[in-house]
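Shown here is one chain on its own, the form predicted alone, set out as structure tokens.
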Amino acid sequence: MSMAFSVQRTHIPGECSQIAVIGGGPTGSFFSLFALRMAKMIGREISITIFDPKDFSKDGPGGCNRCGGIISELLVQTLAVEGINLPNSVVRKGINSYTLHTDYGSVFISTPSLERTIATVYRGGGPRGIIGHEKESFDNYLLSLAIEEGAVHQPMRIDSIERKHGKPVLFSKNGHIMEADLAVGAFGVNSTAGKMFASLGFGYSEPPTVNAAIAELHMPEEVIVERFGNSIHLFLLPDRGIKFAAMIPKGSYVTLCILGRKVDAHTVQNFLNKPVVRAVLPEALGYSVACSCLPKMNIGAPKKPFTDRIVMGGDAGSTRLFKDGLGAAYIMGKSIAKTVIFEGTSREDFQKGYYPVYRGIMHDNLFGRILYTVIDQYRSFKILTRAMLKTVEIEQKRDSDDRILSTILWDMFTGNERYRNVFMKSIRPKMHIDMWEGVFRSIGRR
């Protein structure tokens, strides 16, 4: 038994093997803590140098990451299998219902169950001033468990990366940084890394995106509490430029998520000014945008993610479309991490035992794709808008199981289920029976 274990880890040689992740986000996190766990489980020492130079304990730019922060009760139960617990300075509120904003009219949207909740949380920092005064960022808490564990961080940027005797070597911009045996491509896709990988010659290049808008809205937060609740509030605007945007509260801030086709400088003031979302935030609240930024959102997945020695994770590589990214970080990391401690190295450990998991990702999203398509119809014609109004406020006067509609409309905007989940639940007859009389309905009030 000894002997065939040995065989599987030849790729990983040294009694201290070298290992860069370059990336301190929740992905490279996730993997240098399981790494790590998993190496000690079986008597194996492994070095882990997590290369970053983001400061996730500090609050605005240098600290910020870039994310709305919504984490799904699922996660936060599988982490907490994990015996990884998420303290109360982490989560920031827990959600447990949306309230859906068109051009004619609104609908409120309850959990379909308290094991199907929501909480928010700051992957970055968070907004300037916060940090001391509120709460704690995901991402440093993840990233401050893995040093724990025994992972390194060092707070700088690599700006090049070489291959040398089929090892890849690190360079910044003072030189030399070290030579690995192994490289962890764990960033996001607003970093340059990408760039860095794709240059190696094996195949991978940099998944496509689309630009999102984020801003901070900044209001006490007494009036928070009175004005959202528990509550996100999400608008499908029959609006060409923008697909969906969500109002995330957390504690005295409300993020603001905006994806969208064409999203610029001007997107978030322009949906600021809208009648539906003044009715949400008058002016009375007396708000003021704190920060705003343009960030990309990875919306495909590159087909090579791996090399010997090299394994691109998280949004580098494949993650869940428009929603759980968290999530999608913990399955990566994992999977990335149990492939290199059990398996091996090379690109045939990586194909047998990581890449089952990254294209199961990519099908899903299929689904999502489909999902998203025909909200897009929904969205873009009034009757069909009122049709899905009418129809989700039936559904929540009836029990949990019978809210088909309603727990596809959760389900699409958080992580708490699969896509293609969520798409056999969509084909099902009795909602559209529904849908149909809620049609009828409104062609009979014109």
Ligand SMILES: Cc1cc2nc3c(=O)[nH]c(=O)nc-3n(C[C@H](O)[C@H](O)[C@H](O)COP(=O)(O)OP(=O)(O)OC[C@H]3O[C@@H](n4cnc5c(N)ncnc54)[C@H](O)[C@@H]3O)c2cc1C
Given for the second form:
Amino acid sequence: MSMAFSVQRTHIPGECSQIAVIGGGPTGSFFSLFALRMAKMIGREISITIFDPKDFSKDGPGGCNRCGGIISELLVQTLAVEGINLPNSVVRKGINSYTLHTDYGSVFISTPSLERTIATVYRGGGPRGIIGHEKESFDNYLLSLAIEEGAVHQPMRIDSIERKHGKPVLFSKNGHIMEADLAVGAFGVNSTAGKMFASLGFGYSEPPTVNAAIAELHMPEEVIVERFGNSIHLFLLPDRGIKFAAMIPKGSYVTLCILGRKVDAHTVQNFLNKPVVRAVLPEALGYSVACSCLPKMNIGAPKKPFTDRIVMGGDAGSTRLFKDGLGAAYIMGKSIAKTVIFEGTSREDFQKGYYPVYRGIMHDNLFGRILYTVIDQYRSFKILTRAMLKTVEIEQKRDSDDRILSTILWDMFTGNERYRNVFMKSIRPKMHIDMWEGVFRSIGRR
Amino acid sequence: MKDSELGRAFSDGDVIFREGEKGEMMYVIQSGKVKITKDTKSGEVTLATLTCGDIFGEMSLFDRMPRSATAVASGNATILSIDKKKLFTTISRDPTMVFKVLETMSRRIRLLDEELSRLKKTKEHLLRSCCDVEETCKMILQEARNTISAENGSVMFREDDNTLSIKAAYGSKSTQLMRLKVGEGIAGDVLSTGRSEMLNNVSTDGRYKKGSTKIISMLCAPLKCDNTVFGVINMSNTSERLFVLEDLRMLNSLAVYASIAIKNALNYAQLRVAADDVLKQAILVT
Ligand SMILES: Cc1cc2nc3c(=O)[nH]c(=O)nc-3n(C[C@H](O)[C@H](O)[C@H](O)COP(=O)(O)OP(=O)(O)OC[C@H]3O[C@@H](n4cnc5c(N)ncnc54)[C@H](O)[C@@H]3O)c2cc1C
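With the form predicted alone in hand, show me what the form predicted together with this ligand looks like.
Below: every chain and molecule of the assembly, starting with the one above.
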């Protein structure tokens, strides 16, 4: 069957008119939004149906696509240029700085102009019982943009997929749903849909994952304003198995996100009991854990994310390692849209149009892995941790153009830059001279 | 600035960038309004008033020329800035990102085209037929009435004794009989500041001088030549009908051409007096 398709190119205008999107998270919505916009631009009619059983306006786990909810500086700005201005009703807090905590002290890293360039959002209605339903979730906002552009949302789960006469056919548990000209897999890594697509046998496999921990800490908003301001608090601690943790302020909640390769049901409580964490968030503040979960996180990419008339994007394919998954969802969703509208839907079309972007993210993660290994050293060895703190402290008093380590840490954790560019900055001699100065100064201080 | 707002806060009158500066950033308005103004020979002209979601400052990034106009916050505004280097890096990876910017630029060119053709007509009309000052003022008012809907209107000139005299008017009689000095009332104030105004709640304005007819909303634009304000055009409503920013923009543009036409007419009148004098002298001599 696939032979027939590799001969017969599928970009004949009008042929790819029925598109099924499995998953209405950011990847599904970005794809739909851009595909519909581009199709209109060139006067082509397409019909997009997004399948997702979740109601993103609902509070609690039922409406939530569990994540830290940080929209990176780059994504906020890129979306604004695209005409997608994140409204007040979606943004929980505008962020202008990071506060980095280690066992040996903390430093504050800010945007040069203290401009709030990062947004924190909820991916669903928020923790169960959240007060203030006037706010909208990020996923709901994006899905409504796609619907405004002409997509149809079907609140149902797709339970199996087959290929008949080369076309994908979708089924729910109640039976046949539709035969599509194209199926876009945007189902993330937190469902069994990956297995369903892997069973089609074209070479796709579920991406490798690790568990991450998320907890919503509830406390009075004034406390959050006073303790956190407009800063995300990042913890780089010498624990094995945990890469880093972040506390992300959002109204009267703080989202605690712990990422690493060894995260389990006890991770959140163990973390909250650490002295450095208790210094930031003492129990005396009277916070409560409103909810917690252990979602899966994509840490690798399947080699074959497409075939004729089937393509996978976002977490179901590849994503940025440990950061800016939403930015990756935008890049991939849009790249699939461009390919489908301007090239076609055959395996060759995806290879030519979409794969370079997909591969770009995969390659970039190689630099990410190197950088995380370096950061692991910095957080594991006291002398390096101290030197890092000292260097950042000195840099924050300098001109914004002269803050290499601060910029590296900022770009690394905010998702402002690709890992490759962060890596290139990290091998600049000036950075190493500054670090050695930091080492000597921190030794001197002791 | 609300906790959930992005970008940087600007207060009323804060300059975001100035005409002539190098452009390193593009901006997207998150909340509030931004006025784009340009210095011309006859004073400052507001080119546009932009609102939430609008992009500005992109021209200098693309044509690498200095800023062509000044951007000023009009009331409190929050603005997200986008660095040129980062923008171009992103565009180089995904050129379709400029679609939206192109759409904005095309929309602006279209609006400019429309305005230009409207103004061209007005200009031709004004410049062609005006040699008589009072006639010119009447025509200016008629042009203003054609584009802006208002119940009353007047053109006032500064006299040598620093009072304002009405040269042409329509609508309520009492508004036509009002006598003002420079600096007095709203028109008198516009005459001294040289800045146009739009007021939709005139009675609460401290400068308002009550007549027998109560004015609810008012537009007032200065008539200038070589940076000297010699008169004003007023348009006002006694009903609840309010003016919009587009009205103010139109009146400002019209005031630029009206100023030229009136100056022409005044010069012509002076020339005629001088010519008559010369003629009289010549007759006396002969
Ligand atoms: C702990 C944690 C913290 C994170 N923090 C951040 C962060 O702060 N910033 C950031 O940018 N990224 C973050 N990420 C990454 C980010 O969450 C993902 O990259 C992003 O959600 C990917 O979007 P997606 O649309 O591909 O998948 P998802 O968001 O997972 O959406 C998939 C959708 O598909 C639907 N679906 C699944 N199966 C089916 C089916 N069979 N039929 C129909 N619908 C189906 C689901 O209901 C869901 O709505 C984090 C991830 C984790 C795990």
